[in-house]
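To begin, one chain is listed below as structure tokens, in the form predicted on its own.
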Amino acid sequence: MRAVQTPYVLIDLDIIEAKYNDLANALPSTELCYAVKANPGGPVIERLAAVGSSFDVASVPEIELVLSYGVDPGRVSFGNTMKKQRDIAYAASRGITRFTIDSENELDKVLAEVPNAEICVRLFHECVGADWPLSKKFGCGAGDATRLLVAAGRRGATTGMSFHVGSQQRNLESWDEPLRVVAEVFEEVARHTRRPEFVNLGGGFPGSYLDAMPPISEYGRAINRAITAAFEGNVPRLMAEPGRYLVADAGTLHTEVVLVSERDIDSRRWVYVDCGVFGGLAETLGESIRYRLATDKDHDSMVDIVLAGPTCDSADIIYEKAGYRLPATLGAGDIVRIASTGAYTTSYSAVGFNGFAPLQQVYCGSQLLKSNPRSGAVSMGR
């Protein structure tokens, strides 16, 4: 493997592919949307597309992406619920007719754009159980999604709902609640015009951090045995949108140590690091997120620690509250492995931040595609 710079994150695309069939098999019939903005790398769209997955995209740039590694446009779902008209016209024209809304307006828009749209109207969820949970940004009442759905069907569009249930949602009982309120909204719109055809199961299903977490075996016994109870004998098409279940676990963060600090501020030593919450560790704000690290050196003494990015600014901290330790032989240019971070982080590095570039991306895997030049990625070997 040739020498790359740090930060990077090493991305396998053999995890990704393993990922993507055990969901499959742990959700059997089930249209698996793989949710770009978790990894929008292009070897990751490559991989996932060879082995037959359905995309979830929020912008024109992820549709034109996506549609440039030769997926087919019927396989891509506009999920994001607030688009620009011009946006839904451009999708539009490249083939794509699936749109999630959660608004009057936003479902004008589309079928002004779209007439045969697919229109999914979202849910809004609580969220509890969830690392990350998602906020009232999204989703709307189950009176607001009847009556959404009764004007999408009366108007000719194919109508379905979705729901997240938040991610690294911790919870295996969390899709219960929102599919019974789905079954209740499918019997009544189905008074008025027809039956809404399919539930987006949407996200949640988590990586591997700190804290162990059920297999997806589980998950999806648990969802099936939902699914079960809230539809009885009739049960609709089935889609999900997994993104860090399918990435996260692939990637590894390698970061190099700037500076070991003892101060008398603080009993703890404080480790900078050249990757910070601005460099791709976002979800570490508030600690929400709790990665796994290791060093050459974990056979060392461990001291209790402060994890903080190479920026000059005071929220650059990573982790000051968990109780991290690292080896107390720890110095300045040693590497720290950051595991499970092929997901939300090379997404979410800033751009030229206090001058530091984004955060890289580099491949291995068996059957490595060589890269498209489109991606800006750098292939590696095992």
Contents of the next structure:
Number of protein chains: 2
Amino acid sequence: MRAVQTPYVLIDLDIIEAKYNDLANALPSTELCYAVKANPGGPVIERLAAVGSSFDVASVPEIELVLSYGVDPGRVSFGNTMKKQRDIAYAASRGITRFTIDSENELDKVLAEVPNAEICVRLFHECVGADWPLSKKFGCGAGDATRLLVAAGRRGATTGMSFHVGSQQRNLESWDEPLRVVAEVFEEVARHTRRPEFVNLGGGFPGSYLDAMPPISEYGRAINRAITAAFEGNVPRLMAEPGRYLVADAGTLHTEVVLVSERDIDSRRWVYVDCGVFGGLAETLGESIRYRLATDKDHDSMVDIVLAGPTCDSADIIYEKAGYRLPATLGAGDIVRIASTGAYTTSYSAVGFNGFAPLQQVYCGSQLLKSNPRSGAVSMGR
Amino acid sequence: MRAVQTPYVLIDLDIIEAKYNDLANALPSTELCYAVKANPGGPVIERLAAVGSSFDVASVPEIELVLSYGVDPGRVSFGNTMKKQRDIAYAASRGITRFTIDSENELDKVLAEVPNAEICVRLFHECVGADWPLSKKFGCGAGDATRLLVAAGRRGATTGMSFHVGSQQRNLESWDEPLRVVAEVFEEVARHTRRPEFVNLGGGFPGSYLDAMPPISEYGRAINRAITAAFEGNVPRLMAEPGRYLVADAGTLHTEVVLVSERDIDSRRWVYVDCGVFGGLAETLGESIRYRLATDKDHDSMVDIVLAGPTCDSADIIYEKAGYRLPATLGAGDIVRIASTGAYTTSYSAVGFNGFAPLQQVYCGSQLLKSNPRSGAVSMGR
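Here we have the form predicted on its own; I need the corresponding form predicted together with another copy of the chain.
The complete assembly is shown below, putting the previous chain first.
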């Protein structure tokens, strides 16, 4: 294994494949559309395409990325509810026909470019129980959704609905209420035009951070029960948009200790590492996502620490209040491994704050060894 | 002027020069060290070097950037209080001798590489009155500072102290207390070893956002008064580290409206633009920095809006509570100009979240016209 400069995320592609299979088993008959924004690494896309995933994209560059791996455009959903007219036109020129909207203006934009589009109307859903609840940025209420679906259906579009229960959702009943609303909207729409055909169950499936979460099989059982309750014998075509769940646990961020200091201002032990909130750990803002830490010295006595990043920015503190402990013997040059950092790290990284390079990603996994027999277990790349 | 794709920040280099001169007039006999992290654009460094600025750098890439413009290493201060051993060695190999520290471990690291270093000890200072107060990430108390300065002095280093009053500081008396503490520490250190030689006044000088701030001349008068009060006839060599003040007002971010929608969930008018908190507007998190907005339709009737970015991330909302208004006629394709966005925008931008490219920067200004007579008024580059 050749030396890689810290900080970097090591992605195990075999874990991504295993997670995909686990989710596919938990949600049978559901098309899984990987949310590329969670980790747009090329080998990640390649592996998920190989195991049969569909893809949810947010932008033209994500479309180009996914199609560059030979993915059929029919398996790509343009899930961003606000798209430039020229980006919709570009997507259409590449053969993409599936678009998400939540407003009349956006419906008009899409149908102007793609008259036979598959229109997904996003329902607003107030999240409870998620570590990162969603704002009101996306989605409309049942009233607007009904109007949009009727309008789209009458203009010849295939239609369906999506919703999102919030990231890192721990409440297994979170899908009940939005599915009930979706079923009601479908009934109402069917009175005016063709019945909507599909439901996108969104994401929210968890990564393995400090707090234990239910196994994915329980999510599957709860969602399948909610679908049956909402739609009875008339179950629509199903999709989901997993992002975090597929990639988070596949990543381990390696960061080097730059300095350990204790100062008279607070008598705390500050451990400064070479990756911080601007370098990929943005989800630790407010200490909401609490990753698991490990070092080679964890058999030594452990002490309370504050963990902070390498920039000259006072906001660049990773964990100050969450009660983290690290070995008393840890010092400059040692490596801290941060587990389950495969989602929303390299893609969130700043382009060059304080001059530091963006967080890099390296890959390991059986497929890679097979296709690059002489490259060793680790392959560099974005 | 050739067409540039939004989003981009247009930097007027002449404004940077004017700001430098205004600050130099307000703080005579003070070496101004531009904090490169605020905006590391090449032409920004070039212009500031040309007008005589020194530079405060946070990392090896920032050292390389500044030296690539022919800056004398003696005018470069490595102001990050946590540096890898090999980065200190690299800085030393490039002729840099000025280092900031706030702990004994860091002092040892620096003196191991640069025995005759100029050591700046950063004092912790509890900020009040700043729009972005600082955390306890940096600086030590007067006790630690005294010990570090005595140790450094006895080991042959030239010494001094720095502090920071907090970003966008509106209280002109903020420099009084830390300067008083610094003067006391200097007295105490002088009892044990060579008296420290310099004071770095830090930054905190404001950009022109929505709230009016005092003119820079009043900052100068207040600080000069505080220096005289603290040091009487024994004024040390003075430095300052302006970042935001020099570059913020020189920048205008141009962003395109992607979608305007009103949805039944909140009956508010949402304006989605192609630059958001992940694309360079990170300082709007919590709506703490409130930029001035302008469009070509500002003569039309204005309506309350929520301003949000282009990503599929529910946190990517720029202004929701601050009471912003934009023209009722504003629609997709129109440009919103965001003023005073020359600081902490391009450098904070994510490398590619949701697939969107990092925020670009273009330049205008007289010097540029002179050196590139055929390039027109705008030059592309990072």
